[in-house]
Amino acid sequence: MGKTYKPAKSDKFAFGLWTVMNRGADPFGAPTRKPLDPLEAIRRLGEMGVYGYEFHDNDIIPIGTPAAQRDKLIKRAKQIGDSVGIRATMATCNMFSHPVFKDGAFTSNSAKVRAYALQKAMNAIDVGAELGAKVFVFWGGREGTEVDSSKDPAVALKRYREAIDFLCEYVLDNGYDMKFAVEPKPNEPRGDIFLATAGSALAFTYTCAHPEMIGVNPEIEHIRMSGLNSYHEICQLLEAGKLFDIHLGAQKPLRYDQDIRFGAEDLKESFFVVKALEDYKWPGTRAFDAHPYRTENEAGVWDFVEGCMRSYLILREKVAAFNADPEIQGILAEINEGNRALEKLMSGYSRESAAELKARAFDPDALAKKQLRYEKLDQLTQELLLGVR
């Protein structure tokens, strides 16, 4: 296989426990793998050089677990994590599997269901805090509709916001070092899910009582399900300072949620996602949220884990090559033509700068004649990714 591209803890890779615990079931077929114990999953991930694990509350603590057993499971997860150098980096609450959430959790039409959802979320936040997770994600997989007459989306979003505001106060009241991230998805399992895209989730964060505590957790697959560009969506969140977590995987556009191994589909888009994270020196974990193919046994699960990390490391190496390539950088310098005087005028409004800009003479025909060598730039990028540069 050539280079090993062996991960180090400093790479800050993370996997959701649900990724390796996935049993290969789909809507048309039964599981193809035996259940994997979550504590064993933590151990094996740590042994493979993974920095962190993400988990749903019920990944580790099944619904109905007595308090004493809950405490034992948390203690054991800590012990195993310490022994193999892995830690909990993100926690979330499963509010989609149990039939009680068949019509939503925070946006349910039932006040009792909404109250139970808040109770479950508070308990999950407690577990996350005990295990040291700094980020808590809300994926509203059931927060949506198939029948538009069943819910007023404005009322549903108001309920969603009230729940998030309540939980922000809960975190502050308990002194937890934790922030929240909303994970957008357009559809599946609901026909239409509220907060469908990174942009809609980003806008929602600013309407909450504690916007500084709330960011976004984009997932490549969910973005591509909408036919959007994951590089663009992620960069918008980076620029806004709202990228609180990220889920890396692969997806054919406009399909059902395929959750394919990272890097297995659009290599160019995956490359630019890695480039954004590395160039901006984003400090968060590079978390993978995908599933091993249904064809795999348990050994294939760990091939999947290795493959996700290996692809990221290969693409990170390609990013360094791109940034050091003199021909590529020469074209980029040529394209990004600077003008200090004009940039100073445009950097902030004043009457004087507006008047000076209005008085400037521009020749749009002459400006339009400049060649932008995007064909060459794209070809060079392609050749670099194909390994011939």
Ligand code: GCO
Contents of the next structure:
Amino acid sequence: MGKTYKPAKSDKFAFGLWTVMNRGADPFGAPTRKPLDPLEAIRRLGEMGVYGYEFHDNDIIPIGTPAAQRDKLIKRAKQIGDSVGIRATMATCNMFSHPVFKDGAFTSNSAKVRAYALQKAMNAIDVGAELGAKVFVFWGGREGTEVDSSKDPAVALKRYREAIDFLCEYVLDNGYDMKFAVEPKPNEPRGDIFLATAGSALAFTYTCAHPEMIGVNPEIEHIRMSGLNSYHEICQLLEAGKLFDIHLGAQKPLRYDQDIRFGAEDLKESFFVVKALEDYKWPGTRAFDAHPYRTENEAGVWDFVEGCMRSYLILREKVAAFNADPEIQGILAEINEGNRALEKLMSGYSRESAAELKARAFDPDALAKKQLRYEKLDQLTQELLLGVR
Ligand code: GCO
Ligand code: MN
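Next up, can you give the form predicted together with D-gluconic acid (GCO) of this protein, since the form predicted alone came first?
Then the entire complex follows, led off by the chain already shown.
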């Protein structure tokens, strides 16, 4: 009681500018909110305790903006950011809105479109560097197909890689302090999008010329759209040292991209995502990428912002309670049964360790008899989340 759950800059929350600028349009309906000026969005987010903002080139600088105006907009964004203590933490390139990208950007069948995409990406990287963003995301929303005869996915991925490799060299050549993160998504707006899951994006990074510069930006909604477990996907990236950014939001599984407020669906999975980020002391920003409901007016946009952060802070508190709960920790200790001698044997191959392991007598029937108290463990977790523990 009496807790405010007010975000501090040290909580390192971030929002995509496009999330609060979203006007509630969907494929069946027109916008329900007035346009929000990006500089105003930066100011308001900063005032609300948000640490960083993420942006597409065209969120701040519309296509075709003359150079002098571009410079002025960047300067204004910096000034406003400084005045309310918010910085650009991630930049990205919009390669999906303009009809030129209707059949892809880096994977388009047209060399001219691919070249334009590369040019646009370089310009966006320049803007990102000027505003101090250390992460640059590639969400290939249009990199995909509806018609499989139109594109060979192997060729498309080769083109994707060539573009990323080119841009890595561009970053290095310019001495920018910037890393890349690929954001996977299975579908929408394309029927099928290349690099559909965290695992496929992760594998792709290792095939690039500078794998150390490229990680993954998983989004909870995109993972759940495939019916997968966002906690598992995120932990795999953490373990591989490839979690370079994250997009937090909520989503019912196996549906269109609902992009709803963080914590609004599957609290338990959201809890475990927060637990992973906190337990591993992941240093990145806790970035939200979702949309206010279409039913909201301008005031509701800020309720959405506040709600995302409050849910994160409350879940973070629940993580601390989980980690300190004697009964929960007791069950965890009980199921994590160690054995020093065996662990040593398994920890690295040698002929001797292999021979010793093969000679050991195990009693699988006896081992199988141990009760694993997962009913109790999950119920305790549930009750902790429900606030009665
Ligand atoms: C989506 C995506 C986008 C990207 C963002 C960065 O709505 O499917 O999440 O929001 O994350 O546009 O390019
Ligand atoms: Mn996203």
